[in-house]
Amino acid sequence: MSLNTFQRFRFSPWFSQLVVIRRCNLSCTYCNEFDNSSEALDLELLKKRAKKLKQLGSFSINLTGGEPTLHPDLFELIRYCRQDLRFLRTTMITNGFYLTPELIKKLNQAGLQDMQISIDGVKPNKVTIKVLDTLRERLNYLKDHADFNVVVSGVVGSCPPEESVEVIRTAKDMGFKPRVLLLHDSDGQVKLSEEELAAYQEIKKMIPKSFPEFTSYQDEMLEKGSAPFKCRGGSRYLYVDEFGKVAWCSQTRHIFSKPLMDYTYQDLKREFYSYKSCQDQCTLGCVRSASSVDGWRNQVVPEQAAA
């Protein structure tokens, strides 16, 4: 049964994210998010999936994996999640190798209204060949074909700190929304070195303050080492893995699990006021961003739930 609207407005995702396949034909080092053997998940499994989600009251879905583009049905999905179900946003994530002009022709017939690549650099090295130097044609294609908006992520501690820096520089000269990531570690959690910070503030500078990409939990996260928010994952975030598995995010399938179509307005609504131990120093801007309109809503802590 589907949340009415006054329900979905006080619990209900503001985003989800969907996994659809796991398996990626990457392997970058610091990611804990694929394998190279798993088979790409039933369409109509999948559809059954965003069905639900919707029904939890979701406004937006983001398709992930691995490598989305790796699914053999991924233009029907979204056609599916933006027709059918009539996300307000239907949007995905990917590495881009197998970006082409006939494939960016077909995500825009599908109505597909967001892409995010995240490139770690400009050369290929131990950790990463997701840089310039192999995507670069790739995103001439985008640029040339795609009719949705297209987020080009530099990260900040996969590669040399000047290489984010270039990164966000050529994003701005073709005409995509320039973004950075912080790398994380497989807690979430932020870890950079002197130089990386002082990219970091260099491509501050660079992106338009209009752009709502820089929050002051970035700055604080790196000054301090927290920047405490009460996170709402498993209510106004909902990742859904492979196994079709609700998870606070990516990072915590090991702390936080519940089948997505057993998930109730109940399970909403407790996990929008429950404690994340991790939340403090967690760089997951999906999960901030997500959680950032409740901010002035209580959450129980241990001391809370303990009285």
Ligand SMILES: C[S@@+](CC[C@H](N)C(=O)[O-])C[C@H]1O[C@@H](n2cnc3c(N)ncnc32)[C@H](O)[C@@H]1O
Contents of the next structure:
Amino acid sequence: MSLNTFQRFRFSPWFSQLVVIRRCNLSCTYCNEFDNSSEALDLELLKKRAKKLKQLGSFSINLTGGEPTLHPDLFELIRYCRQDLRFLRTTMITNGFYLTPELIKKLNQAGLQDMQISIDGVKPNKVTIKVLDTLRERLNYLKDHADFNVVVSGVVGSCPPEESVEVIRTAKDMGFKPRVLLLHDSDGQVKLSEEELAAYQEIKKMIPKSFPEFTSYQDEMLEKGSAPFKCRGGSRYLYVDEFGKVAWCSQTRHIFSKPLMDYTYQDLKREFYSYKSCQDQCTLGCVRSASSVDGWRNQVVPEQAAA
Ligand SMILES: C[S@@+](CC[C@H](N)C(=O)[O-])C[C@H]1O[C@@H](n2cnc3c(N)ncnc32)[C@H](O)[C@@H]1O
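Please supply the corresponding structure for the form predicted in complex with this ligand (the preceding block corresponds to the form predicted alone).
Below, the chain from earlier opens the complete complex, with every other chain and molecule after it.
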């Protein structure tokens, strides 16, 4: 059963992420969101999950992995989300390795609205090879052929700091929207050296303040070691893993999960108000963005719950 407008604006996800395949062609050492063997999920199963997200009132959907471009039915899934389910935004994340002009044209036809391409630095290193030296040609393909918005996203802490700065500069020069993530550990908590913090300060000057990615939490986190907010994971933001389970985010799958197909309005409501012990040091930008509108609304902190 679908929710009414009032219900949606109270508790529904602004943004849901759906894992379409856990396998990735890369193995970035900072990432714990991939394996190198699992099969692509069945298209009909993914359509059911996407439909359920729509029924839960999700405004937009982001297809992730693993590496989504390894999924043979990605185009049909995008078409279904955009044209049949009519999400406000149908988006995806990729490491870009398989981008070709043909693939980009198929994504255009399917109706993709936003792509985030992850580029960590300039030269391949032991941590990551999703860098400018390997991906510059793919960026040119995007520049020439993409009808959708492109966001270039770097992770400060995965490469020598000056390379993170170069990624942002290149993204801007090519007319893409730059984004910066802070390296997090396996609990989603920030993990950066002094030099990396300095690089972050430089990058900050290069990104217009109006960009939503540049919320003040990153400054606060780096200055004080924590940046309290009211996390609405499980409500305003849903992460759906390959088993079809909803989690607050990719890093808390071991703390909270519930099958998507059994997820109800009551679950959205409960998780909207629930306090998450990891929230003060969270660096997951997507969760923070999705939670930001409701900062003024209540959250049940443990003392209140016990009272
Ligand atoms: C898990 S990947 C999935 C999509 C795709 N394979 C890619 O590389 O973009 C999604 C995003 O999470 C980021 N990510 C993974 N682990 C991270 C970490 N420990 N800290 C910060 N960002 C991380 C990646 O760099 C990428 O931008």
